[in-house]
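For reference, the chain that follows is the form predicted on its own, supplied as structure tokens.
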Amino acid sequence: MKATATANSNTALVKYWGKYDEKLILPMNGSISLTVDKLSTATTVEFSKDYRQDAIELNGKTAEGREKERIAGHLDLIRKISKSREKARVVSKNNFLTAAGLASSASGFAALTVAACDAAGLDLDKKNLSIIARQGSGSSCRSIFGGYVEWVAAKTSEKSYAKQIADENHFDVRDIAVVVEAAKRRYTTRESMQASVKTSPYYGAWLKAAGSDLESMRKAVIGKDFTLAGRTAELNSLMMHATALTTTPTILNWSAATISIMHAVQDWRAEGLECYYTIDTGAHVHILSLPGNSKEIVKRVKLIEGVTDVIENRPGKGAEIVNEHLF
């Protein structure tokens, strides 16, 4: 009744923005991501009759409030599926910033799902694990798989799942995660999406464009076309943020350093150093490049004011059970 899993974060190359169903986390549009290898979460889950209530520890601190409710609710879902009533102890650790727009909930709920299902005695394939993970955090369903992953949009739970387009060895692209000085986000991703669906005048245009971007990204990944992948990811990111910026109240998570990096990437590309940026829901930036250019890009981006860390990622593997427990 005890298991430990690790899961990597993922960077959305074609993003989802908005939900058809908030409770089941069914997306309004499909998405495609790259699972990375350096941003990860490890989680140990133990179910026992000796526990009177769920005890949850995240990065050395006891989980409280909304954070605890989300995790306990996800454990309840897994208990329902496994027909168990036993409470759990959960210990989870990230090796990167939490709640900063680097998809910590994606790796976190993927690791939690895989560990908890294994500890509960459930023998599930990755498709079904992704369906369960999705109900904790939408983007976590993509971290169940390695490499390039598509999350299928649907109006029923069993039809909205993640699937692998290509594994981590198919297309060697570097995702350079650039961490910048930034204020804490005023709204969670979930709150931001809800507001955009209701108030952004551009939301309908976003949905139309996202469908076209999915086709382009699938073609780029399968054909190993970096230029098409980069152009699609960068424009898709800008369209998502245009939708967020035109939400009431406006959602602006960028910092001065974010904008400096955006300008720098465009300048470098004009010089012949091909790279592209994509930004999720925070101020931090992901720069996409081919392996041969990554060293120079890392060197240059470290010189930009406001940059606090730079992490070069390769395509990473999916969530998996490991033998080293956290308690």
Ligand code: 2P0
Second form
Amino acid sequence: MKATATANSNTALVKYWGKYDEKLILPMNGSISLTVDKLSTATTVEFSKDYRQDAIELNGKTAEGREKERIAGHLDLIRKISKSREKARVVSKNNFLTAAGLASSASGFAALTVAACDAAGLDLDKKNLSIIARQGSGSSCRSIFGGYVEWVAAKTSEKSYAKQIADENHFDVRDIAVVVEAAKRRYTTRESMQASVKTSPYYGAWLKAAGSDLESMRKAVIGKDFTLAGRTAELNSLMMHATALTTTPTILNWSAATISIMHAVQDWRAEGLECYYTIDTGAHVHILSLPGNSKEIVKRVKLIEGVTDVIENRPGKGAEIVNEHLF
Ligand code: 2P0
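Give me the form predicted together with the ligand now, not the form predicted on its own.
The complete assembly is shown below, putting the previous chain first.
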């Protein structure tokens, strides 16, 4: 009744922005991501009739409030599927700073899902694991798989799952995660998405763009066309942010360093150093490049004011069960 799983974070190349169903976490649009190799979570889950209540420890601290409720709610879903009432002990650790806001919910809910399902004795394939993970946090369903992954938009739970487009060995690109001094975040991602769907005059344009970007990105990944992948990812990120910026209340989480990096990437590209940026809901930036250019980009980006950390990722593997428990 005890199992441990590891899962890597993923970077959305075509982003998920907006929910059709808030409870089931069904997205308004399909998305495509790259699972990375250096931002990961390890989680041990043990169910036991001896536990009186769920006890959850994240990065050495006891989870409380909303954070605890969200994880316990996910355990409830897995208990419902496995027809069990046993409470759990959960210990989870990230190998990166959660406060840095580098998509910890993606690796976190993927690792929790895989560990908890195994500990509950459920024998599920990756598609069904992705359907469960999705209900904890949308983007986590993509981290069940390695490499390039598409999360399908659908109006029912069993049809909205993640699937692999190409594995981590198919197309070697680098995702340079650039951590910057962050601006103050006023709203959670959940609140931001919800407000965008309701109020952004560009939301319809976003959905249209996401649809054609999915096609371009699939083609780019399968054909290993870095220029098409990079251009599509950068423009898709800007479309998402145009929607976020025109939301009421406005969603602007960029800091000065975010914009400096956007300018720098454009300048480097004009010089012939091919790279593209993509930004999620915080201030941090992911720079995409081919392996041969990453060293030069890492060197240059470290010189930009406000950059606090740089992590060069390769395509990474999917979530998996491991033998070493955290307790
Ligand atoms: C993505 N993001 O595709 C998009 C791009 C952020 C911007 O998925 O409410 O933590 O738990 O489903 O997955 C981050 O949102 O949101 C996210 P919920 P999630 O990666």
